Every structure is written in C-alpha cells, then in structure tokens.
Amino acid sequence: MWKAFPGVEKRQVVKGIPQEIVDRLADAGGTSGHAEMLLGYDYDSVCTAIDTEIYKRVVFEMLDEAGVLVHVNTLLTGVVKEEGWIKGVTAESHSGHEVIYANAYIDTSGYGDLAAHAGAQFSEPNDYPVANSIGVGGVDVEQYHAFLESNGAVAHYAEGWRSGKERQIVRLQAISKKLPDEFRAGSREIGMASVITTVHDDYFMFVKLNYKMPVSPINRNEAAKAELELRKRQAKAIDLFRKYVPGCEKAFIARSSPSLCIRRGRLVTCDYDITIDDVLNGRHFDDDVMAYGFHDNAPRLQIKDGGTYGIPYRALLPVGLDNLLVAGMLITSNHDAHMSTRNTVCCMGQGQAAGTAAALCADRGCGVRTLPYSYLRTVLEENDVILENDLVGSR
C-alpha cells in the first residue's frame, strides 16, 4: 500500500515461490506483472493480473519438475488417526480406495475436510458470499474504458503487458453509483463485481458474479442449488454487457470456473488467532513466517503508515494436532482482519511457509510444535522469504 501513504518507499514484501509462479507466467505470457495502479491505488498500489488457464498448466509444470507425487481426482474421505496424531488419510479416486500415509500433513482446501476429519475444533461463520468467474470473450477493453470514462464511472486503472504489448489496460473497475441505472441495477441483482481484468487483448479475464448462501457452502445440498444460481448470473451478465456497453455486443462466455468459489468453508481454531489490530497496527511476531501489506477493505482499513504485519507460526497450528498444519482461508476468526489473510498472495505466502514447515518435520520425524523456528526462518530466508519481524518490536 505504499503508493497511498506519502514518503513510504515502494518495496515488495513477498517473494518465494509466489514470484516464481509470477516470472514462470510472464515468460508464458499469463500475466501483466506487477501492474502499478494509476487510479485507485488507495486501495492497492499494484494489479498482478493473471491467465488462470495458463496459470494451471504453469504450476503444474512446477509440480512435476519439483518431483511432486499428484493426486487429481482425487476425494479425501477419512482419516487414520493416534490421540493428536494423523498416521494416514483414505482417499477415493478412479483407481480405488486407498490410505496415503506421511509424516506431516497441511490442509489448504479452503473448506478445511481434512482438519475436520482429524478432528481439529471449528465453526462455519458463513461470512462470505459464494462466487463463480467468468471469462468474457468478444469483447473491447478501451471500449469499455470509453464507457466508464463517458459516465465518469472509473474508479480504478492498470496498465501492463497485454497480448505481448506493454503500458496496455489491464484493470478497470467502475464507481457503480455512476453507471447508468439499468446496467447498475442489473448488476447488483447478479451480484456482478464491476471490476475486470486481463491479459489479452478482446478479452475480459475476470467478471465475478456473487450469492450469499443462506447456509454455509460446507452444506452439499445448499451449494449444488448455489451453483446453478451462479451460472444463471453469469448468462444475465452477458445479456448486461451486449446490451448496455459498446464493444460488447458479441459478448460470450469463454471460461468458468468448474465450481463455485469460496472465501471460507470451515474456520479452524488455531495456537493464535490473528486480530485486526494485529494487522492495522503493523504488528510482527517473534515466530513471523512472512510480511504482508495489503487489505481488501481498503481505503477503509490500511496497515499503518504503509507498513505490513506478520503471519505468526502459531496462527498455523490447529489446538489439539500434532502434524498438521493449515492456511490461507482456513484461518483468522476476525472478518475483517480475514478481509487480508484470506487474500491470494497472502495465502500464496502462507502456503510457502507451511510447506516449508512440513517437509522439515517430516525430514526430522518431529511435530508441527517441536520444530525449531530458528530452523525454519533460515529456510525460509534461504528460499527467498522476506521475513520483517526484526525491523520493529514483535512479540
């Protein structure tokens, strides 16, 4: 968030693995890099826009060359367990019921199945909408650019690599109040985000359309009669866009995501429970794991004068589980401290911590608890993780 706080330097506070993925896309073509906001940067000071389709193939790549054993189509079923201890997990794939044993276990799923199975203390908040994006194709991006700039509407502006080419547009989002009544009533009864990005030229890479569900997603039932009210939004939002914005009257849908989308399934108690004065106030930890700085509620919430937080160790850790960790949705009581830790680098970084953590304890044969931080701090370092928990006082 540097670029909304006057005289805070620009800095980049993750790296690892998930810049990795970043320079292994855009030697694909699948991303816009670093995009610096023109418009809208009190909100967030860098658009990093991404080909989700390439993005598969690209970490799956990664995968395969890291000598990654992968299961897909793959249904985790149960758990083998001992007092706090996960001994195996059964799984159900074309090829039969099975147990897949380890010394370590992380669970990233979002809905948490595998901590719930194991036993691990959890709620369901139900605080999010559901959501599926599309991919818009047949479209024109400066049209719809000219469309938001006649109604005064833009709100933010990106420009990146796009088809090849630099200083393109990558990211629009409007100011709803401003757009003509029609195309704003009509999204908001879709719950279509006014925001879209992309990569490539005719092209509109992300249009997410929201429900909140009256129940949490983890109900199967619930979430089958949620999928299809999604898909009945995504075909409205095409009607909205041929309709109402020049450019766009071929509009088609080129992608969707194969099921809905979560924010949060099951909420697991961990060691720490990360507060929201943790993160506005810049808090960092004597177990940090990694450095972040951004909230999606801003400018509303901001990290104080530009600075980050840290990811607590301990704030991994389910109570009650001696080998398992998790991240990303998982984690963080507070909605609006969740608003930052459930956002995608976060979790990106998150992830890269607790595999990290993961392989050491399974190399040592030890528990999540009993690793040394000392140990994995200069893992992580050496891995290229930022860690800030020396620059001010933690705890």
Ligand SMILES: Cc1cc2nc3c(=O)[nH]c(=O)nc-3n(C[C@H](O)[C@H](O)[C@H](O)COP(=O)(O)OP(=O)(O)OC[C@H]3O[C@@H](n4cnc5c(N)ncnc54)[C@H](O)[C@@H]3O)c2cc1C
The other form holds:
Amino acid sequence: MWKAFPGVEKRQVVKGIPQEIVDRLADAGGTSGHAEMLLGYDYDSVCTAIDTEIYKRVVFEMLDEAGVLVHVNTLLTGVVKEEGWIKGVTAESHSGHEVIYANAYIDTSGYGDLAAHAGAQFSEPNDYPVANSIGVGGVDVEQYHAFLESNGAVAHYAEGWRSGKERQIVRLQAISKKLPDEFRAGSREIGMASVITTVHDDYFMFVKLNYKMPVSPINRNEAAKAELELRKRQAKAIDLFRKYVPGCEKAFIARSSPSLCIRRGRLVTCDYDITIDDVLNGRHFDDDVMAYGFHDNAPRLQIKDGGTYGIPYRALLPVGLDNLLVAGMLITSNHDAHMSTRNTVCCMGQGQAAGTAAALCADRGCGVRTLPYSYLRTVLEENDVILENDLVGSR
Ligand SMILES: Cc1cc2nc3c(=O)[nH]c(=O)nc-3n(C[C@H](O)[C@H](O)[C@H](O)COP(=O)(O)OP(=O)(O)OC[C@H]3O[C@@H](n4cnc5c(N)ncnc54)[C@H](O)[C@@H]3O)c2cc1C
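Next, report the structure of the form predicted together with the ligand; the form predicted on its own has already been given.
First the chain shown before, then all remaining chains and molecules of the complex.
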C-alpha cells in the first residue's frame, strides 16, 4: 500500500498470493500487518515487517497444502534443450542425479542459473552492494527509539502489531548524520544501514550489513570472500549496538541469512525491458500482469500523480526461449527502474504472474508466447490480482 502524495487516496494495488501470505503470517503472529508509517516516506505509506523464521514455515505449509512437490537441498545443474524449448533440467540432491521434465519452467533464483544454462542472453551489472542481513536479539525497541530521539535522529517511524499488541513501533530508520560520532563512523565502516524492523519487543529482525564486491556475485570465489567479510561485519555490528545503544548491552546475533543476500545477479534479456520513463510516468501495457506503485527512492523518484505502472507479461519472457519465464530481481536493466521493480512486493506479484502463466502453459501444452493474454488475465483476476491497464491509457 502506498500513498505518494498528500491528497492521493491510499490504496492497495498488490493483493493475490502476496496478501494471502501476509494474512497467514498475521494468523501465525509473524507480521506487523500493513503498519502505518507515521514518519518518513511522506508520512502516509505502510511498512509490512515479517518474522523471517515464521515466514519460512508458513510458505512451506502453503506449498504443501497446494500440493507442490518441494525439493530441498537440490541443486539445478543444467538443462536438456531442443532449440528454444527446455525439455528437462538436471539436478543433484542427496537422492542422486536426476532429470526433471516439465512443459514450462520459471527462474526466480535471482542468480538466473536456469536461464543461463538454457542459453538466455544475460549480463552481470554488479550495480549494488551485497549483504548478509541479521536478526539481533537481546535488544529493546523502545530504548533504541529513545536513543534515536535523544539525538534528534528519527527518520522513519511505523507502528503496527508487535508481541501481541497493536500500535507498537515496528520500524525505525535513523538520520545517520545525527547519530553519535563513534556509532555513525563504526556503522559506515561496516556498511550498516540505519533501519530496523521488528514484530518482537526484544528483537531487531532485519539489520543489514552491506559490502560492494569488486565483481559480480556470480563469481564463486569472490562470493566466498564477501561471505567472510560480511560475517566479520556482523560481529562488529553487535559490538556497536552493545557499546553505544542503551538497552542493547546484551545484543547477539539470533539469525543470519544462510548465504549472501544479493540485490542483482544476472540480468536476463527479455522481450521488453521496463524503463525509468515507464515507471515514473505510470505507463501501463496491453499485457500487464500486475500494477505497482512504490519506488525505493521516493520522494526523489516516484510515480506520476501517485499512480501505478504495469509490469507487462513480455518483460518476463527471456528472448529466444519458448517455455521459460523469469521474475524478480532478474529483470529491468535501468538501475533507477530496478529500484522499483526489484522491491519485494513487486517481485511477489511477478512471481504470481509467472507461476500462473507457467501452469496455464503446462496445462495447455503451449509456449509462453502463444498463451492468450486474455486467458492469463482472467485467471490472475480470479486470484485477486489487481490490473489497472484498462483504467489508465495503455500503449
Ligand atoms: C540486504 C537487502 C535488503 C533489502 N531490503 C529490501 C526492503 O527493505 N524492501 C524491499 O522491498 N526489498 C528489499 N530488498 C530487495 C528484495 O529483497 C529483492 O529484490 C527481492 O527479494 C528479490 O526477489 P527474488 O525472488 O528475485 O530473489 P530472492 O528473494 O533472492 O529469491 C531467490 C531464491 O532462489 C533461491 N535460489 C537461488 N539460486 C538457486 C538455485 N540454483 N537453485 C535453487 N534455488 C536457488 C535462493 O536461495 C532464494 O531463496 C533487499 C535486498 C537485500 C539484499
């Protein structure tokens, strides 16, 4: 949910499976809900904080209920292909080597391994730092807020559900330059972002340590060096919290990401590349599969008149491949446009679209480009996807 300008009605434009996940998380005590942003992002957006551990269980349960055959600890190693058609993918697991056959495939791996194995055109822009976010336990959210306030350093403030109570602080972002010198300098040295989110009284769920790799994170050896560097930075982050923030004297790492978190791996060339002009001008297309309205750099960059733009179906179709879709951070070459399309909520919407299209293609035995858009659109709308390409002038 996003309201970019005062006077523009706030409305939710991504529902469907993403909202279903948030509803299930709410039932499980794993989200702040769409918490009101009372300070920051022009005062009237929402922040949806989630407990990463509860999320892992809830989405696994949802997959299980939907009858999905889930493979764990399974590495995709290659494809069996006939011209533009992927016949099977090869995989290794504890059960051995196998070929998995399907009529349609989706690559939402961020790294784009499947697309690359299949011969898709791609580049590796390496235009972001990598990270390894941590959950920090043994902290006190109110005292951290008081610490920021005492320095006049509160930039973002959101209230929502936390530890069984409504209207609690669930997101805080600091004005870095107003933080005490030692804390600020230490944070800068380890690339620590000044934002925390939480749904627990004594836990910062999401503390980011950033590191700019010299080459793309696809490079295995450099990725290993980055992992080690980031784990050292995590330890330094804990020292900083313990030393400088009242209420955080017993801070500890409660969880880390199992591996490097990347913001961009491979960029896969698709039939359409969403431009910054499309995003900022709220452009919709005759094959939209979702509408989206948030930009990470708002208010500097935001969608015209507080509106939405569309993700066209063809932006999910890798050039030259007839039964593969991609979704998520893999698309959109322009960095500023990517700062919107790579947002989690946008990726989730794209995921629903790509998954739906792949299922329909598999069912009909057709390629991704011969699937009738009207059919895809009907099924998306039946599943609570909001499309706005008939509301705003399409191309
Ligand atoms: C530190 C950090 C902070 C961020 N903060 C925000 C934020 O506050 N708000 C926001 O909206 N966005 C944020 N983003 C961006 C957002 O998280 C990503 O753009 C988004 O998650 C991308 O989604 P995705 O599905 O493309 O990739 P991912 O979420 O990375 O999912 C890819 C999945 O594929 C799996 N995978 C990869 N390779 C293989 C393989 N070969 N076989 C099987 N599985 C594989 C991975 O394990 C992973 O689970 C942040 C990103 C980072 C790195």
